[in-house]
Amino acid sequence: MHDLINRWISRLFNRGPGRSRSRPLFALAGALVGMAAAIAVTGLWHLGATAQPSDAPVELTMLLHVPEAQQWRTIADRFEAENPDLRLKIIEGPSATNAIEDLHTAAFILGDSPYDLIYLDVAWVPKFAAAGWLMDLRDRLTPAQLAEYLPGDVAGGRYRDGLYRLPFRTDMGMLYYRKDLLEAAGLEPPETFMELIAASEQLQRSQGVDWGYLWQGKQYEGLSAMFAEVLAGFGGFWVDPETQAVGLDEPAAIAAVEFLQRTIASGISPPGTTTYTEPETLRLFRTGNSVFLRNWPYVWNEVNRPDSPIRGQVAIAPMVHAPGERSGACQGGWGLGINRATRHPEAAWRALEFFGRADVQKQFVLENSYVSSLRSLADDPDIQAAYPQYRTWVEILDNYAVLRPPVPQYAQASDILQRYLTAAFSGSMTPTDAMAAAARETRSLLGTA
Ligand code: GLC
């Protein structure tokens, strides 16, 4: 369905030469028709049209992807409290961010999303705005106030003007390892990709693991994630904001793709790598049968918990790069934004208010081994005792961001880098011919070809 909203939405962009005049019929048809059954699926629609009594609760709705939706709980019962006349109702949905912005998709293109609260990927924002989905939150925030995030947060709710998603907290891609094991065998973290390569051979014959390295291989947005870091780290690009030129069928690009082949047919990434999410490469990670994980920051509650067979035993780094490159860091991370069709925009400018406080994303850093998107949340001695590496996570974002294309059209841009990437994988095109491919269609979706 992804493909098919993504390119629904880009007729509302009207970009790209030759687009046929005939189809839209068909495609906005079948679009609905898929549209109404996610919708239906999760039983949302009811929900915009529900009628409150005047003297209830202002009730606040958001959508939110697993394992979030949980993990919000604690806060969300705090705003409530603290907001009596407030009250945020969380619907669940899937864990891929790319499927929740479908969801998202749907409901603002059939009209009365349900949602108050717009949870946002990065990702998303530039095609949000573009719509005109998004409340424009410029006049809310001082300079003063939005100094306290960090840039490349703010950066990334911003389009054309506009402000529209108060950023929550930070992503940044990374190398996680087993210190153990390294030690065990006198080895440096890596810091190229040879390095990664000789290090996972080296370990696993010496230290009996089963895999080197784990890495998002499955056509999702994940992918095009951990593919922009790689790309960054050969001293490729995607698409360069300021002229839209694409990268993709460059050498650098070639070299990424040709890499990460490589590590599944030496055996150092398992051949399951195409079908692996972020939560299966933890999983895999947390049995102790690999030395290297490329994840978010999540991860290290995860593999540190009381009952993780590798607890205590995991460190970080920036990602590895070519020789005489550096590292990339994919800049992630999640704000709130206001759908600009809500019945209740002061209710929920009062929660971006409260989710934007220092205390309440303090908790939720405590609680989640989050990045917090407030610079002074790092110079916290709570937050400092708790995770120890937390200022590092800040420096590699500081360093090494990469972004992905912030173009309105990303989500297709996205699609096409993982369709080729995927056909790279299973050996259907060769890497060159998957990336001049890919680069093709990338020029084509932004009118550049
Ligand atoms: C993380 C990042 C988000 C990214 C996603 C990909 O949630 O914060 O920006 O799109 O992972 O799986």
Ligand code: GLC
The other form holds:
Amino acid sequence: MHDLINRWISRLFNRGPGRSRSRPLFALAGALVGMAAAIAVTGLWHLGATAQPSDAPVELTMLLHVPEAQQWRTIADRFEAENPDLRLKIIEGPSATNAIEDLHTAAFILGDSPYDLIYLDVAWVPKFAAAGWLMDLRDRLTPAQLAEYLPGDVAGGRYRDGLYRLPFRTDMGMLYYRKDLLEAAGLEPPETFMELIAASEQLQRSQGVDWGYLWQGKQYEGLSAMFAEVLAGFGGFWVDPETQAVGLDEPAAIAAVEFLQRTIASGISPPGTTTYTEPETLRLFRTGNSVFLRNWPYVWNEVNRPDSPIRGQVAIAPMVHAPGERSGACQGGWGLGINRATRHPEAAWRALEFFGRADVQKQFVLENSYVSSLRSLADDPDIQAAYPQYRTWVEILDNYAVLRPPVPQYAQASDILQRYLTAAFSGSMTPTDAMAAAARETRSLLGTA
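Starting from the form predicted in complex with ligand GLC shown above, please give the structure in the form predicted alone.
Below you will find a single chain and nothing else.
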């Protein structure tokens, strides 16, 4: 481990006579050393191949965040039972998605990633693919096989002409609402931003609820995902993946910021919205004192638990939009890629084929209440019996999926957007000035200024 770290630092800083060493590079090296040390201490790093008898099962290793590592246990056991010549070693990593991404990044940069299978968030694909860390899977799947998956999930696994991620489970943003409150007031579910505002204000007055609309406003990745939906609902765009054009300073983007800003200023949304992530908004919604919530599919089970005050009183719909525009549902979800440097490429592909099977994904859905990336499971009677709203989830994603920009610099682009949205919400910048600055920095990042 020390030799590997020393080799990396040597490559980074011994840049030849007369060449300067920048402070950012020292900081980067320090961060990489820290991550590598953490990997070593927790036993996640494996250097070199372990000697095994020739007839021993091939071991495939993958890193999963908690609690999904536990949720995978039964299908992992099934995989090994059906493939006695293979073993699947699941490493439990941190629960934070960005921490898992950092561990993978450090392992790849340091040159000997121990993971054969890479469980990928949709937002990581461009970065990992552009760096050459993933195997291109496009020649292993026919167009007919790809057509079995939801198109947004397939698109989320592509980078340029390649396919680097096989979809496993999907995710999408949507609008939850209190159907009992709307029915009592004689209101239909809102379809536009203005209808959402009007219904919120009316129900705050007539039903005595504290809040009309809950959304994620903290400066983190969830803010970018949420804003991508509102932006699409106003007919705008963030970054065009084909032309690299940036749309953050267009009128639609400014209108999107003004709408969110207005919900806080008018008291429809709580003043603490700029500190909320998904769990905080869910907790407020579950108390029964709110009407609308933007969140992900996992919320359904949470609001319908036996101890939930609003059990049976919640329905779902696509996100609202501007008149004449379409709803947006931010494409989330996870899938499987293969480490380009794995020693077991064919065994890894067998694993992807297994976890891509409809019967395996059905088992995972029924056990954990996720949404499969396979279109056919929307018609499965067992899934429909367990989750009556399942088809609506699939229809929302099928019709309104919005991808975050599939660019290698996505993490930096998201950080830029988050910072300037926060500035607009806090009042330190106007929406117009904040979005102009966000667009300017994004163009500089992409080299299109």
